[in-house]
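The chain below stands alone and is given in structure tokens; this is the form predicted alone.
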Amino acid sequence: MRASPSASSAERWANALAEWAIPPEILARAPASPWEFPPGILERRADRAATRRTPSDRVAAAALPAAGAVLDVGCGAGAASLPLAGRASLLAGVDVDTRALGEFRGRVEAAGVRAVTVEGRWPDVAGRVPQVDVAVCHHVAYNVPGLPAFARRLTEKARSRVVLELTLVHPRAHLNGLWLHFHGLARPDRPTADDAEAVLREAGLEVERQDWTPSEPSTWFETLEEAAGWTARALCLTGERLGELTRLIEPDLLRLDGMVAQAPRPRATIWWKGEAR
């Protein structure tokens, strides 16, 4: 249901998410869920992410004291926290995947820094983490319809900054044209970073802003086959329509390095200060 033009920005940021669900009927036929990363993706983001340094790596490191403490929350394997392991001697990372948080914690305890783990979903799991310095929240915030709440309880628990990283638009936008295709679906536009930093002004947060658009993809595939079936299962699709799709989304992928890639989305870095005390 969209919003009344009278309605807030947390209620219009709300209401835009909650377009995205699948149809019950498309969903019941999925042969997976659609919404989670199989192994491989999160975690070849995560070592490539430790080897370089982003605008949003920048702005957090800026603020991290030496031997400072990092929150990561929905770390995955730990993109957005590794490249401040150098300065860290404490990383903790939010995540509700099992899996996830054994592969975060790895790479984390191998770069010789203390690692601390809590399995559950933010905020409700804000009372089992340490306060910080600084927390960083990388592509979880299209899956947040309570933004001002989880927003907040990153505020509380950053002593000195909270950076948050979204696409311009929904991560899964670029699918909307297969969407059509394959199901006769038109799907949303909306929301934006536009659309979550009204949210954040609202709730009453001083955000600075940087728009940027990252030197190299943040997905990678080993094979065009690993590209396909991960995108088949974005779009709920079985394997009788494998071929066809393969056909549609090759002329789009890179191929560097020996692997298979998605082409970089811009994106944006949002940050604020903390409270912390």
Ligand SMILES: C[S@@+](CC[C@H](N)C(=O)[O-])C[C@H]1O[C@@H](n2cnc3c(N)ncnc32)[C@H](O)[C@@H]1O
Second form
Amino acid sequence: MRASPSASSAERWANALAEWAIPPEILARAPASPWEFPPGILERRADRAATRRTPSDRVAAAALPAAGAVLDVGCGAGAASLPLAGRASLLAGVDVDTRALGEFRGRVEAAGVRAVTVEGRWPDVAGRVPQVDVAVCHHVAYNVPGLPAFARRLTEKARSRVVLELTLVHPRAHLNGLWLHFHGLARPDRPTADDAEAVLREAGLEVERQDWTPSEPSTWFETLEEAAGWTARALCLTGERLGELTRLIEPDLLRLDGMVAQAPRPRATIWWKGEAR
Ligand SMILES: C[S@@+](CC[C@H](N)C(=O)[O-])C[C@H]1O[C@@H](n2cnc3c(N)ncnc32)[C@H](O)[C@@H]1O
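Complement to the form predicted alone: the form predicted in complex with this ligand:
Complete assembly follows, chain above in first position.
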């Protein structure tokens, strides 16, 4: 459903996300859920993130007192919060995915920091989560139709700052040409990070923002076959199209450190003041 021009930014955001729904007849033939992350991707991202500092990490660290507490919502394996482990005494992770939470806990404890994990959907589980100094939330916003309430609960949990990172365009937009090729289906190009910023401002948050392009990829594969398998899954393709798909994606993949990676995509760090007391 297209939002009317008079709709609020929040309504336009939710409507634009709804347009990303995959047609039921395609979904019914999909061999596996196209939206879930198979093991490996979020883990590699977290392991590499733990050794580097990005603009989001610096914005979060600047608001984190020594031995402070961090909340990571949609934590995956911990890419957003592990870079803060050296300064934190507690990292709390929230995720709907049990396996990801186990990966998060293992990495936080290996870094010598206390881990708290809460399984469930933010903001529904906010009542089970401790107050913290800094809340981080990376690459989750495009999953969240109810962004104002989601952001408000983050604001209520953080004493100092909330840091939200997202790609400038939808993280699956780079597959739009392949959707057209394999399914004859035009995919949406909204919402964007500009739309997210408008929703947050409309919700009364005084946000700051920095746009940047990572110096290294955030999606890594062991092999070309793994990259093709993941892309096939995201496109709801079955095995017989794998060869054709591999030929189409290979030219755009990078070969680095003995691995295969997707080229880094521009992103925004958006942050605002926490209100927990
Ligand atoms: C793209 S991954 C990003 C993981 C991690 N933040 C990172 O930057 O690597 C999104 C994660 O958010 C989780 N997720 C999505 N919506 C959520 C919600 N409303 N509440 C909790 N977890 C959510 C997913 O299960 C997934 O682990």
